[in-house]
Amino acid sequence: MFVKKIVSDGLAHNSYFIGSGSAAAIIDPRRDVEVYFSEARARNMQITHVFETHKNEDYVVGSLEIADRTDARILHGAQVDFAYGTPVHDGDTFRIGTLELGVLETPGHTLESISVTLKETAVSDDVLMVFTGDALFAGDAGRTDFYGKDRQKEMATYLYESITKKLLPLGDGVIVCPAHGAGSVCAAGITDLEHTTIGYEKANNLLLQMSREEFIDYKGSEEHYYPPYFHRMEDWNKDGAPLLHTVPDLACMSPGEVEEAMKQGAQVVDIRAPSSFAGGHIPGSINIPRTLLSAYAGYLAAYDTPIIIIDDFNQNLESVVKYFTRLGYDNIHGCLAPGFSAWFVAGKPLDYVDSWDPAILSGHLGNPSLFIVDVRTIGNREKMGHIDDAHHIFLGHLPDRIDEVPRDAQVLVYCDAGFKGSIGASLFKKAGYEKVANLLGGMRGWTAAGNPVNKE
């Protein structure tokens, strides 16, 4: 028996590769799906099945591409109309070696949702592990809001009998193995642990100290971002995304070919840090630091222009790519080569974002030309504190909320620790605001130096 659980960083996305003697089954694939050949080459191992926990929202499933490699079978819940593969229904069994492999339909987060338990029969008839999708995770359960408010507390009682009556009963020692880990979009709360059991979760996860009617209150009434990408991932998820076969090449691009591209309306991602950008960029592009590729690209990245990266020295560009390709773009044009500085040694115009310590954001408080955005989620807001009289648009939403900001203003723009500000003040510099500031170091720069922070 071997069990690897395969984390896609960015998404918190975890899939599983689960062999026993000559066969393997993977759960949850992502879209680049040679980790999970690389695996079953080195355990002399054949991929025969494929299971979806569920119509995954937050990145493009890699079953297909398994599927057109082997002639493994796809299995996902029965409750949504799939365009491809089996659909399965609680009790159903499938067989890896010495391993049973058995489907619980657990509503709740999605309708169609199953988890899946692993028996090793080699050993005993006990339930060894559980692969939950997102019903239940490390401190946390998956949200339900995805078919609107109207049936969120709907959705809320499903995901709470599915916990209780399915995977609860499984036994205290029982492994729980999730389909996200902390920083997931899928759930608020998960805590950043390793591994857990039902048990532990018992015990540990405060929603199961919760009464029935204190759960579906909680959980049907939570309140979470929606990336416009989501339903581009819903549809391909259900009707089977176009084939990616390997990650693609990026083509090294010279400065008039970038500046050509722009002219024909391609848009430039610069990935660096915010002091990079700060300090000189290509005007018209937009700052997103690779660490939070995944997190705002499909807020902020259009599917039907092509994408030109932007970085310092081009290294593990790869990486990018499946970032990008992940969440389904495939317009991933080229990279600026060798890197940024061969924009500036072609002596092409350059751009600049002002960078403001909490010094010098305290010598301006009180400036009737100031107007202060903060771009962090609601949630850091409350919980964490504002700077007085800064206006709260979270960075998902600005693309469609910039006008409410005066463009004779000077916009200062903060988050947590300075990243998200710069993608927000490279928003407002594309858009064509003149006097545009980030706080490096964000609200915990601002704390740290002793400033005073509103909670009200």
Given for the second form:
Protein chains: 4
Amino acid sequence: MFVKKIVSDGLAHNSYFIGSGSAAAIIDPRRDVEVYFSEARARNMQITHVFETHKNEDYVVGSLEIADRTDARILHGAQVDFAYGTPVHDGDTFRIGTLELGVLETPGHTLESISVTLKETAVSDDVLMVFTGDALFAGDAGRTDFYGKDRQKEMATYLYESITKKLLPLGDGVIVCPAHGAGSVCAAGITDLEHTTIGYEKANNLLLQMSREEFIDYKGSEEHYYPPYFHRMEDWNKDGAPLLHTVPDLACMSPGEVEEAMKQGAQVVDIRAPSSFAGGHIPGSINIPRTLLSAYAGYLAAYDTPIIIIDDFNQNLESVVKYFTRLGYDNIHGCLAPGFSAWFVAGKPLDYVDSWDPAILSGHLGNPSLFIVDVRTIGNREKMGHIDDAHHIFLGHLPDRIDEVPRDAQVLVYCDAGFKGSIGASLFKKAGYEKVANLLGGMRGWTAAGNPVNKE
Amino acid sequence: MFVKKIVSDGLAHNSYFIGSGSAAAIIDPRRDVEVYFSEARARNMQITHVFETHKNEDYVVGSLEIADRTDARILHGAQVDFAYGTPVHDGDTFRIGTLELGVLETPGHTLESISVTLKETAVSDDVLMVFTGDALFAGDAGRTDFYGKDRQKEMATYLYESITKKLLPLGDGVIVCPAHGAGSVCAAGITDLEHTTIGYEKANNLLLQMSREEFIDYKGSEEHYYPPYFHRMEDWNKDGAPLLHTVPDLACMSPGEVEEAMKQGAQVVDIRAPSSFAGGHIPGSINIPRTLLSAYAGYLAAYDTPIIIIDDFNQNLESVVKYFTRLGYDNIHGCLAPGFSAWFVAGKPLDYVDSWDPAILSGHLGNPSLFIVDVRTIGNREKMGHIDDAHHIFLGHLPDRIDEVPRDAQVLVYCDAGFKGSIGASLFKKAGYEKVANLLGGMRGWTAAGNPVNKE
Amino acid sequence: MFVKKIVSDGLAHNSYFIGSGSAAAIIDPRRDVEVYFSEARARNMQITHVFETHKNEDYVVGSLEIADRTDARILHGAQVDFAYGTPVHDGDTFRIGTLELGVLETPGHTLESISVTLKETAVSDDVLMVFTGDALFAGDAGRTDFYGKDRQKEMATYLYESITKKLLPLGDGVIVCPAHGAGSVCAAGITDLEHTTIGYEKANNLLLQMSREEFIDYKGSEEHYYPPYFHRMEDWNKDGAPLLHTVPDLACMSPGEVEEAMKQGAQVVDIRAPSSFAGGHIPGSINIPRTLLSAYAGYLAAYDTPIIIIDDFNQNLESVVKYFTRLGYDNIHGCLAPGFSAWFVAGKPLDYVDSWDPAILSGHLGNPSLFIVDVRTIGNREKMGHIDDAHHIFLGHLPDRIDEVPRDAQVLVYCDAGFKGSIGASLFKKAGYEKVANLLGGMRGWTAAGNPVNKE
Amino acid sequence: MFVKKIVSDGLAHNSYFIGSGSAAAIIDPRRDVEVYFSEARARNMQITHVFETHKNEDYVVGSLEIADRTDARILHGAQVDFAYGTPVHDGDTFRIGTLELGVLETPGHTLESISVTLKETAVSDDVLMVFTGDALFAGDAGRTDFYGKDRQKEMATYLYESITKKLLPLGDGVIVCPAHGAGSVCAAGITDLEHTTIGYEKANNLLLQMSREEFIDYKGSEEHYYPPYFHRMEDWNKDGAPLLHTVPDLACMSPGEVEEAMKQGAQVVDIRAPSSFAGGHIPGSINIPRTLLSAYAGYLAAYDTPIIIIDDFNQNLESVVKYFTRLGYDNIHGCLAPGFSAWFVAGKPLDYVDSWDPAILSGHLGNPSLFIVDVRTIGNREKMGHIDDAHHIFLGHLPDRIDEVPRDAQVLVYCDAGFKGSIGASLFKKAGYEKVANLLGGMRGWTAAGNPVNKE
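Take the protein just shown as the form predicted alone and give its structure as the form predicted together with a further copy of the same chain.
Below, the chain from earlier opens the complete complex, with every other chain and molecule after it.
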């Protein structure tokens, strides 16, 4: 048998390639599917089944993309009326070579969520692995807030039942393969483990130490951010997303073409690092460093006007395009070529953000014109503490709440490390604020440099 | 500037990637176009123009495939009414960065053939390179027989005029970039040069040593084989071939599935080496060693029933699929997985061909039941000589002429090296002949081993 | 954390890349170490520790190769006096980012065998994974015969204690990462699981169902083949193998050069498939199909004369060279270029093996001159049954026992599938036997075709 | 035949892979030789000859690296007493398959310079291509100043004779393959042509329009910069450089380790783009953007203390290490992992450079404390004009001449585009200057934005 976890960085999304003999199944494929075909070719296998553990909200699923190139069957939970594929039910089994994949309905995260058990029948009838989707993670469990506040406790109850009645009874020695790793927006507490097991989770997952009531209470009232792009993902994954075929190529644009496109409404996304954006950028562009595209493009980028990418040296932009297409952004139009320098070599005007290190910020504390904005998640803020007097606006909400910040202030944005702070600073700049700084290092640098932290 | 020749092995087809600044043009792209996008990405260039020097007959052009993913303009000669693209005329020029590409109408191979000149305007107004399509090759010129015997002298006259009035006057120092290298079916005498120039050709191309009359006489009566797939290529290239998007993936089949498919009419193409086919193969399969697919699949494979591939270890089948799709075979269905051994491990019956080395054949000479079939091109036979009493049937014509060979004979097939002989032997086996041998080494091995050669 | 199993095909050897933060450890690296550096580069990690779970017998360890390019520490069991590295003891711990790797002395397979536990201290103090080397496999445990018959029960006792006192108490939920997968020569019963756990093994590993006495009895008397190259591996791994730096390149040889080298004693190893070898090969060459190189080169190839490789199309010979260098064959000299056809195109003499399918063999049964040789392992023979009257000589012993087979017989060699049979047939041919056939499909094809099997 | 130009970016160095049949020659290989072996493997060729057209000054030649892994002969000019290889003379010829490579002694750039002619003997006895080393380039010819002012006219005379008596007589149709393309430090006027010919150069190379006297006068007095690392290259290439075997791996360092190493004298080279360095960098580091490493590391980096690399996201650092090792920097020690952000997340202090766009500079003009430093080559300054009052110090000379700039000035550095300006600004910062700005866009941006240019 062959099982390989295929991670989509940024999304912290796990898909799985499962093969035996000359057959293969994919669990929760992403939209750019070449990686699965490449594995299949290398192993003389053919993809015959695709499982969707649930209608994912955070990325476009690749099931139809695979089915377009094979005869693979698409299988998903029965509690949603998908426009494609085949609904499956508790106890259904499917054969991949000598492997038997079995369906467990495990609602809670969503109503139609399923888990998939794996038995190697050549060895035993015991379950060896279970693919838990967003039901059970290493260190956490799926969020239960997608049906609204009213139903959150109901969903949490389903989840508790699914975990305790369906998953834990599989036995301590069963390997748990969830749909997300640490860093996903689908749960805050996922631990960074390459693999885990039922036994390990029973001993170490805090949720599994709770009583039924505690669990339902906790998960039933947990708060999560909801990026606006989730709507499109849910619709597309239910009805079938447009086929991608190949990852799109970027048009190579000149500074003049970028200027013209911006006049027509194009969005310019600068994927450079915070210091690079600070040291000069195209006025009106926003900064989303490449490592944060999966997490924040869905808050800040629109689907209806072309997106133009700015990088220092246009390195590995193919992966950047993938990040966008995974979120359904098929409006990626081009890049400034051969990189940001094309802009300044053309003598075009620049805008700047001030980079502050902790010492500079210390020097400004007490300055009445200083307005500190903390753009972290509320969870991170509560856990790590904050800088005194920092006004909290979560980065994803900043476009809507930016007017809370006085226009003539010296704005200092910070986050945990300095990257999200730079995104925030770019939003202020784009909104016309003039004195905008970003704290390089964010709360971590601030703390490491020995500055006072408010942990109340 | 950047110019890269991209060779399609087997077809001996040259396409060219031409870039300057952030723009690029492709000349005569093949159907699997990822290679061009890969170059473009690596160099921060965008493909803006595609030139077709003529409606190619030997492969599916990739112009539409590129245009589907970019805004590139497709440009071709005006003397054919293409269903897509823009006709161009003598003197038209196009800008790629600082390069100027210019059109020369150079009919002869076909009526609408064009050549494309390249000037680096940043350096000079002189032509630096010329892309000659099938007008002028290293050591040869394009075939002139596509409009029938009646018009061959007329086409040869056009070709003479194109070469002497349009190409040679460009000057000795101009680099010549033809659409084919040595081994192409588009001309027999192409020499194996990585690059050539007008000056080198003037001195060394035999055709350019001829007078006008000699040239027209020679080219006007030259004989060429015409693989039947050329018809489809001409139609598709004129009207637009179906889009490929991605190179198809092969289904991985079991022996039982292959058997069943064969009953339904599937064609089994065994791409192994001659000795491997000889030492055991699936009854009813034909052998086209992978290195000969481009040259002979177009004679022997049908477009209307599924094709199944057999290899020893299924190595690099992706390139094999490319070979087929370049010839328009979109009916490639699957492969026996994980290789030919799946067949014999399942206890399925085998068929065999006898491999003979020169000594074995020597021992059989004079045997009255021996029937020797020479399947080489007539040109190769005349040049290298033949084995006494060998009956000549060109491999491409063997399916139609196989009845010339008595069914009860000991058939010995040979070619120049032993590969085409194996194809021929497989055709005899498929047709029900029982005693079939292939001369490993063919005429070259025979001669090298010191055996008599009939050169009359 | 990041953990990746890196499999050396053929050897069925598992090494592990373990990373956290910017540090990485390798467990049981193979000799061609570029794969580890490639992972490290991709993840911004530096290899700081190399663990050898034991002095491996079946391949050259890559510890020194890694240490030559880094400051990594090499760690191994204390019960052997290695010429390099640092001995470690029960309870020693090492830090890789937030991971803690701990040493368990687990003798049995060898005296100095260790296992390595992994804790993710960022999550818990529980052991998450254990790297068991050759102590515990999926479905089996390490062989205990390396110190001779006299000490085998003693070693089996150690192994029992190691497994039951050290490994099983780690808990059902601990993931087990052994040094070998199915197909290794280091144990016959390894099951083909991608992952396993203590819990799964406790329930499904037959050895773990035995009592102490049964286990010691069973493992204390188990018989294994011992390929002669193990001697060199043990010496090299103890004293330090010569550094490889880069995988060697093959000289491209002409037929004449191969002939001349053979006269000087060079070994010609033909890595083609059985049917290809059967359909024509260089007289005096031996056939080891590329998929069997790791398993049988160590029986059949010598270290002291140059090795020349023959392939049909010289595809991916770099991996072939790797297979040899992993076994310490630094005498890989060259290959016939561009493939086997160079030989017959030069008109050189050929030798052949007859390929038989089950029907042909059936037709020969009862023929008094027929001498059937079964070259499988005794275990395979006993499990699958055999063909009546087949004389058993394990392939690895055939060179020494070939005289048991009459020189004038019609020899038919068979194995389980037809590959090892071809190796055997090539040895007969090389030894001068004239009538030699190989049963394509071997016992599996024979059985599948419905022929009688002797299972006494 | 197969000829491939292999370009070392940055150095604008061309090496050539020349193959025919199963043999290959390399002309002027670079030190990281895997690229040649990779080509050889892909084509079933063996490298049998290595030509050095001259003892290169600008990079470490890879001849010994190739000879260490093959039996290839190293061939070079006879007028220098190399410690390895074989001297060759006018008229010597060497066989690569059907190709004949011939030696032309073409002194001028250096005394021992040779050119290599290529004939495809299968076609003709005419020369098809000539590898001219540093004798003749597209649009220029080699520099003649390496033996001092005293001998420059003598060398220019040799060069004139070599070009006019040896190279031009080869004929207009001969393809010219020089050792450098546009951007090399070995000549200022090389034009950016992918290919050129004798005929094209005769018509378009300005030097070839000159009379003998004009040529000798011009080349005999031409001025060039001489990077200090040339000394080491000349010595190593004459005596044999240390073998590299594999491109070294970088240690992954923490901020603390970098700090400690800097205290011990380590050099920190920040390879980020100018805006990124400007927006925050490690105090005491110098900025050499990755695209300029080949051109400026040899001026600014020392051979005797460890070098540490800083990048935003540590992308493709393997190529960065190659750039250094090609210049003989075997002291590349490590990188800050996982990128520059590690520094600020640790709360370490930052330093900054001001980025100015043309409008900001305009606003400062006339400010008495403003001191403008132009760090371009004198040639670029003369050609493009300069900003009024700009003090010229060529970047390579800035470390020695930095005291010409007052310590309390507002320093503004500029170059042609903004990258070398950033290098210069980093040198000022490292030297303790406090108010340092770099003009993003440099002279090109300044001019494009419509600002006044002094062209006197």
